[in-house]
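Form predicted alone, single chain, as structure tokens, below.
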Amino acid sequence: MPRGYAGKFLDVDLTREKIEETEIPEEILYRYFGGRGLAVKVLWDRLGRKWSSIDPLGPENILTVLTGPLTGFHPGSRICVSGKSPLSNGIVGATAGTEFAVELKCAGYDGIFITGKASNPVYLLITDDGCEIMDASHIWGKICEETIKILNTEVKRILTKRKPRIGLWREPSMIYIGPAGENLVRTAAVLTKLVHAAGYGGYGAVMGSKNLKAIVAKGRGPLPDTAAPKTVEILLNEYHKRLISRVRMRQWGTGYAGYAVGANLSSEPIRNWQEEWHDERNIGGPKYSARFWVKPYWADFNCTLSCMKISCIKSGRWKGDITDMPDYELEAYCGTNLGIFNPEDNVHMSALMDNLGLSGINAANTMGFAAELYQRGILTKEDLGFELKWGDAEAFTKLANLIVKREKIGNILAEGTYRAALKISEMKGIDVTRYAVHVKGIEVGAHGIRSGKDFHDKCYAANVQGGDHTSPAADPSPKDAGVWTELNAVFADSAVFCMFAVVPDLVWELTYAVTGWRIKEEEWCREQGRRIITLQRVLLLLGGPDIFWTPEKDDDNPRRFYEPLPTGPYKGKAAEKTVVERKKKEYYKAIGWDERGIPTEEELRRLGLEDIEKEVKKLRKQ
């Protein structure tokens, strides 16, 4: 086994009721690392040749939780969840902060997958001891503020009756999903520490689907072996050095672009991406600091960056509300992107969609969708219950706890932007989908691409994760050079690290020493990320059984994105269909694939990926 990894595994199969323990060889391991490449790897080899049948919100699919070789290890700690997308029907590697991957790793496990159903609510209590299934039953119809405050008490409580010569116990780590994902709507979220959230790809409803509530970890051993334990340590003294010299981005974090996003680069979401364009001077970090931070610097596991806050609402109607800074992403679409401007109902979304257990990004994408929709005439008052304006917090949190419910309209914005997109067009007999930002079921991030400023023209367009922000498409080739591209984020999810906190000319050394493997982030480009983006490209194309993608139709910006922007500096800008095409091109030729984005059979065999030459070839056939 190489360094870096605890070793183990988890097999869960909850219709059964069984628990086993496995191990995963060291080829496959450094193949495909951890995190989002080994649950690409696991998903083909156990489910690839029925991909197009398997339901991913039934008994089936397999949802995967996963650490990586540097989790622990490189500074910020995550968690990679992943299975078939609900919404997508291809894979998504969503990643969240937490030390729940640290415990996990210190109870001797690197990672679970988990098939079946359970018969009733339960949830996965892991320790040095293993994995049990215990009953949660008490706690399922919960939000997640009080998901939480349960399941500390009660695992507190159950690990001080077993072992009482330890002393005081400390809180465990979880993931978990609120009533979004028991009801299975598909922009459900997996969260944890309250305020973080793997959004991207509905593994909300994934948990929902097989009951299981949350899965708690206290592991009390150390982190794995390294291979090189000095070098790591002074590799990690730079790292923070580094890190605590990101003055910006430690005071602020992500929140600062609230404001800069819109008005410096017509790039953020307003009302529904109608405008990208705002001189809105509430929106941004120091507009919330002083009225609504307790907690200005807050950090994940060995992260020195610290750049996440705590705000809380002291007063008003949406009093005891808390949530994180919001970040960027949630401050444009919680914000912005619903015509909130008021820096506390931003808040108060924000808060609202974590104790939902919703994806910030997915679920207020839908709404900003359903918004634009009363806006134009075509959702009316009587599909709603109430009326839904642009910046009216209180008909929003409406619209929200209809969406959880499943009630009304709810029901159909429950699936997200563009199949509710689909099931409205059949509804009112008029074509809709024209306002579904999103690109293959993805919701697209918080970031445009017309001013040219922010996002390239093809990044989404060409993303095997569809709408995901984080994981742009963009050329491996020299041109693109500083730019964060697919090929990185790749890395950042099967390492399972915090992309904020890499520092570029020291994260291959940190994996040398750490693992024992010497890769630089040339071959990882060409090998091993390559090999894992063309599996997770195919498992997209294959989809299936609802929606299939055909990359002609499919590979595409949402149609928003050809419309000249209406406001601001770059007014009358916008992407350009004959160029993206081009690009688009061009970037499947620089990374094996052929014109219409199909893996070419020498690549495959390249890869080592001749066992899915047989699946590939009906889809060059399409």
Given for the second form:
Amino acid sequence: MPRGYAGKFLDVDLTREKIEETEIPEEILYRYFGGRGLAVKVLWDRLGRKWSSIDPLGPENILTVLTGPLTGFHPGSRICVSGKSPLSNGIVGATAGTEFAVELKCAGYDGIFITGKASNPVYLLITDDGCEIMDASHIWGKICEETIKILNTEVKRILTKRKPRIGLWREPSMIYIGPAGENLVRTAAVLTKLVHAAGYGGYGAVMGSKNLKAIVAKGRGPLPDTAAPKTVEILLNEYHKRLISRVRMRQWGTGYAGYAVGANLSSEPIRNWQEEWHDERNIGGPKYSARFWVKPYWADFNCTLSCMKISCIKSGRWKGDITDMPDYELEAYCGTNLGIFNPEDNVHMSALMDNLGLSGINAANTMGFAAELYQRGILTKEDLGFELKWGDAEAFTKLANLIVKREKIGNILAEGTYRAALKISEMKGIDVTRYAVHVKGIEVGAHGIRSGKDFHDKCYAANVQGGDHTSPAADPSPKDAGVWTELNAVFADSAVFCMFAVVPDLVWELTYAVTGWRIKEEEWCREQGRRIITLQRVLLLLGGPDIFWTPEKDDDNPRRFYEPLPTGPYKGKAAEKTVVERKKKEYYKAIGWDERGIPTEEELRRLGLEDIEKEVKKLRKQ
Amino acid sequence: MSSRIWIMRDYVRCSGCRRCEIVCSLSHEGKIWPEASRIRIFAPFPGLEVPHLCAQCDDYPCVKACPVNALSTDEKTGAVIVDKEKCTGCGACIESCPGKVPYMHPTENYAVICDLCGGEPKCVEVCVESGYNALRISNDPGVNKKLHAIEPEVIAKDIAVNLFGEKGEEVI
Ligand code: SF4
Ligand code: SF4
Ligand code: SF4
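Pass me the form predicted together with its partner chain as well; I've looked at the form predicted alone already.
The complete assembly is shown below, putting the previous chain first.
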């Protein structure tokens, strides 16, 4: 067993209530690491040949919950959830910062593969003594805040009763879903620590489809042995020195960007991306820090960047709402994109998403889409039951609740922006897909491409994770240390640690010291990284059963990105189709795919993926 | 001047980075082992992180309670020292501690208590280096009257109200 790994995985079949411990051979771990990479490999092996017929919300889908070899050792521990996505019908590796990942490893497990569907709501309890299926009927339907509170108390009581003599049991750590996941809302997140979410991909709904409310872990063992413990210690000291020197990120997190990305870069979604520029100083860091940040430095395990800040509203109609900063993404999506420029309303909307278990990016994108349809008179008061005006936080609160309960128009919007657009187009007899800002079913992150100052041309269009802004498509060749691109993101999501906390010139040394694998960026970008996204690409194009993507049509930007920016210093700028097409093809070529983006036979052979050639051949013929 | 030291805690400043646990367990166990760290961060609710470790009570109830004299105090620092050979793992020290600070080592049969790293606490060093200053060293004997061994849940209730106002009463 390579170092850095606990050595065991859990295979849980909720239908048959069967739990087994499995091991994964070293050669596979070396080729896929963990997290996103390993999820892709296991999903291919177990479901690949019948991929197109697998319903992401059916019992045969596999929810993967994986750490990686660097989890716990690299600053900023995270967990990676994946499976067949109910939004893209491919695979997204969605991560969230949490001690849950460390507890899992300390209990002796690198990850969990969950299949089937429990007959009643359950949660999994994982300790040094193994994994148990526990009744969750008393927490089904509960918002996230209450879920955490109840499970913390309950699990501590159970563990204390079992082993009373050890002294005080510490709280476990957990990942869980809110009512959104339970009701199979496709934009539901898997959440943790009240305010952190693995949002892209819709895995909250996958968890809900399995009747699985939460996974709770408490491990009393050490983190796994490393290859060179002293070196790990020395590197960590250096890592922390560097992180501590990042003054701006430490002070503001990404929260400073709520103003800066709009005002300076002109790439912040406003009113469903109708605009991307604003000059509203109310949105963003300084205003928020003075008013809400009750804890101005908040970190995940082994991180001194502490870019998280806990916000709490002290008075007024949203008194007592708790969320993180909000970070830039939710300043944008739960703020400007809904026409909300009032800080209290922004914090409230973010807290609401956290508590209902919605992904603050994805579900809020759908809400912005709905509001634009209302603005255009396509959706009406009759469809909604109320008026939906830009900036009206009360109305958006009602809308979020409709979505989560799947009531009225909420039942359609719960399908995610793209599917909702298809349904509303049919219902109203007007093509509304042009207002849907998504790429291959995944709502686009809060970084626009039109100004050319932030994200670029093909980065979403060619992305194997659609609109996911954390891993946009980029040139696969290794870059100078310090530049962190797509395949580096694939590395962070597969070795599973926080991308913000990476120190690019130390990370490969740390990888060597932890795992004993002398892997360098060059090898990762040539082998593992490309193998992982090549498999992701194939599974994305296999798609199904309800939606299939065609490269010619769907490897593209949302139509909105071709409309000129109406305001701001980059007024008039838009994405250019010819440039996007050219850049896309260059990217495909560089990565070993043909000009439609289908991996070539030669590339599959080079990557040792001959076993998928049969399926890929079908794609080439389509 | 006395060579005794105390580790003062400023709970609301704790970021929950757990670096204290990492360095404590590395130095005492040679591994990253949060559950074997002499300082443990409790968090009864997210955001309510409570660094929990020995407070060196004036009367050392734990030392008195130990039936086999496995506990003693370090003359220089005032830390409670556990004699691993003598300790039978009976748990009397845990029961006697007003903050239930001592706990059983996860794999061995003896209690663990902060030994103040012989006078140079590693946890404080990293906490201060990071600028959090949730932990600080004091050698002023006067501070010891303000340092109470209290159970983390009790402390967390205070932090909750401190951070979240009335809402704090709901979350824990
Ligand atoms: S090092 Fe300081 S801030 Fe970090 S967890 Fe420990 S006490 Fe809290
Ligand atoms: S805090 Fe607990 S362990 Fe420390 S001296 Fe007091 S009784 Fe003993
Ligand atoms: S002073 Fe030393 S032994 Fe005590 S908690 Fe801190 S690091 Fe651990």
